[in-house]
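One chain follows as structure tokens, the form predicted on its own.
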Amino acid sequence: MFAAVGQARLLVVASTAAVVLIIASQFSSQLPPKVVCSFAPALRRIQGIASTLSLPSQHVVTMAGNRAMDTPLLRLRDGNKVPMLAFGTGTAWFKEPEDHDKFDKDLVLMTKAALEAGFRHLDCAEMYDNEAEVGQAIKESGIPREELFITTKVANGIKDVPRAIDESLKKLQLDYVDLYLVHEPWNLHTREDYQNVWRGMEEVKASGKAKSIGVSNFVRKDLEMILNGSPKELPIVNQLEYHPYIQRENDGVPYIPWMQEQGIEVEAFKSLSALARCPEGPLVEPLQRMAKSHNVSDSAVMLRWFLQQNIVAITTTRKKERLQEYAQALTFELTKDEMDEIFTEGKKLFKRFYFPGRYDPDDRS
């Protein structure tokens, strides 16, 4: 009986909570901004209230025999979306040379399986050679398209923008991505190179068949190349290594805010490295003990410190049961604190493990 009372508390609780948070989302558009941060962390504790009762959220939908996570949404400048935790297909499932030909199965079924498991955004790239397997892996989900936020990028294909994209979408059997990116800058050489690249990709958007353009890999002088001459249309995201060993910044002056500031979000790759690549960093001891706090894994606590900094994180593995251990990141909330204290351990050491023998060794941008 008191079992019963408790749970129906509980409910009436859960469904408070569920009330508050349907009138502020109705609401804060209408209200001045400082007034919304003001009772935003307010919302924040009442939908983590909400979610410890195992509640339905009112942002979770089920299609196809799938149910999608209750994954935070960035808005971006141009308007569109990008569900902010990825399913990566590069690092553990590019294509070595000598497997240029062969289909990946494998790929197909974990694929899918993120997708069961709740992943709506995957990210893809012409340079990995996979994304036949991830357009077979989306036919076969049943999943609706609109459903979907789709990520490839250009880079052997750059001299013809057009062309490649068009090469993309016919391996991803669709009709359009939502991010289109050019991969890397380092065949860019002279302003001309960066400006008729950045031409064929406002092309391709102006095509219907990219929602949203972008950069990867560019640091400062790259994105600048493209913001001083006149496009009709800025990058809207950068995806680049970002994590906490390395914080992008040089002499003192921090890369990632000046981008958001310009209104270029910010997506990470290797977002999972201080873990997997440096066990004997700084960072374990810190993370593990956060993880316990919040009866979470360590990969979730360092992927919540992406999103609470409103940088897309993107992962990928080859374990299923991983992937229950990335969506933990959305369940719960790190402290100022504890925000505070991966940026200051982070520091402590610096890594770069995407190609780093393109920058100088104490080039931190």
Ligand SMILES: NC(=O)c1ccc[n+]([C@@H]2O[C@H](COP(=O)([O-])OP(=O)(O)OC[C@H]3O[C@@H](n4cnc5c(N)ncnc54)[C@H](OP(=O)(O)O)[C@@H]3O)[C@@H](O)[C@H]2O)c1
The other form holds:
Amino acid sequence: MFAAVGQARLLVVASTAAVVLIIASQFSSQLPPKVVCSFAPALRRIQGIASTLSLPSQHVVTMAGNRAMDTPLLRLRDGNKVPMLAFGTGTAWFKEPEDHDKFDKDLVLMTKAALEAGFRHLDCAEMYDNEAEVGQAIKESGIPREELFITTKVANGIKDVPRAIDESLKKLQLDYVDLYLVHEPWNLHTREDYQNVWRGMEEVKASGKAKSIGVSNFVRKDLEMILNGSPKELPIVNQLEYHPYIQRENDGVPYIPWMQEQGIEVEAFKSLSALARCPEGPLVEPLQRMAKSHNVSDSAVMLRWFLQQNIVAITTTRKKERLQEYAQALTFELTKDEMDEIFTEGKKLFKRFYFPGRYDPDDRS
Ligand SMILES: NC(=O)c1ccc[n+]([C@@H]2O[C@H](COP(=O)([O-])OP(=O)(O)OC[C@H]3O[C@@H](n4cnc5c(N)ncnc54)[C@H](OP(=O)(O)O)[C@@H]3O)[C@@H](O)[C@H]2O)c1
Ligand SMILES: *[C@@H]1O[C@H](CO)[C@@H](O)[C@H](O)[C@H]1NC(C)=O
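Next up, can you give the form predicted together with this ligand of this protein, since the form predicted on its own came first?
Below is the whole assembly, all chains and molecules, this chain first.
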């Protein structure tokens, strides 16, 4: 008798789940087609129902797990999928050389808070000197490895990339990273330099120690050094400074769509510059207005602008409460007019924050 009731309830749950999923699919967001959406509200409801029946959670959840924020996934050309909102452990968390021997417990706590808030993509680097803290946080979080997307980057170790990844993996206490990036092109001079480092990256990918490989801070001529060297693997991602005040376009020749056409996906850092670094800028008023009209934070509006361009947004914070503000980027959509207004207003100011001295002042690429 109880068993029959139980079965009937299960049936109701299963059919509710199906209906909810179908309804959710009708609302598939304005994110472009390469983005695999995770049908968040539907899942959350199914998970809610499931937990009252104590069904094993693996029957009803996707990659993200119960508390994970509903991050859309960007499908890479190599088949891997990147959660489109990332928590970074550079800038605000970068360790100064004099602190090299200090273990940053605050970063462990913040990384765990980011995971708790639902972030599943962590953006790290050898250069930030805090992979050990990230590794500790991952371990303490107890989240299964396959639910996480971990990026790290090689800078000092470019002369011997396979050795550099071993050192990073040891600090991270991991067997592999999801994405491994050449942090910067500035130490690469000759065609040989580029091709040597890229061969090292290919070796790392072949060994399985990185699922995907890419670059960071590469302008088009840097990318072409690799593309023209008959690589076995193409760079799958370029992580670079991108925000409304640097739209990566010189004399009407845009760089971002060119990369996307080659199958090189873009990850944006300094993403919140319009809010964090330009308090007098032309976007402050529009972002606040849009935030109010969607009842979200201004940072959520800014982050959403990247997602709707098929771009991974990387941000960070030293304040826990920001994590919830950032997560609101996943709960609404910007209209086409709002997207366009951010592009148009953004063009009124040009700002490069990451090593501007390395570029010609007029170079906006
Ligand atoms: N590949 C590379 O070479 C490279 C270079 C730079 C960065 N990155 C990556 O990108 C990550 C993000 O760093 P970023 O500097 O580029 O981040 P960002 O998103 O441009 O800025 C983050 C800062 O914005 C502030 N903020 C958040 N909401 C705000 C608001 N509503 N108003 C005013 N300020 C606000 C936060 O300050 P509070 O801390 O006070 O909350 C936070 O520290 C790094 O951690 C790193 O992983 C990579
Ligand atoms: C706005 O958002 C807040 C919290 O994010 C929520 O409590 C409130 O009900 C929302 N207001 C409206 C009008 O939706």
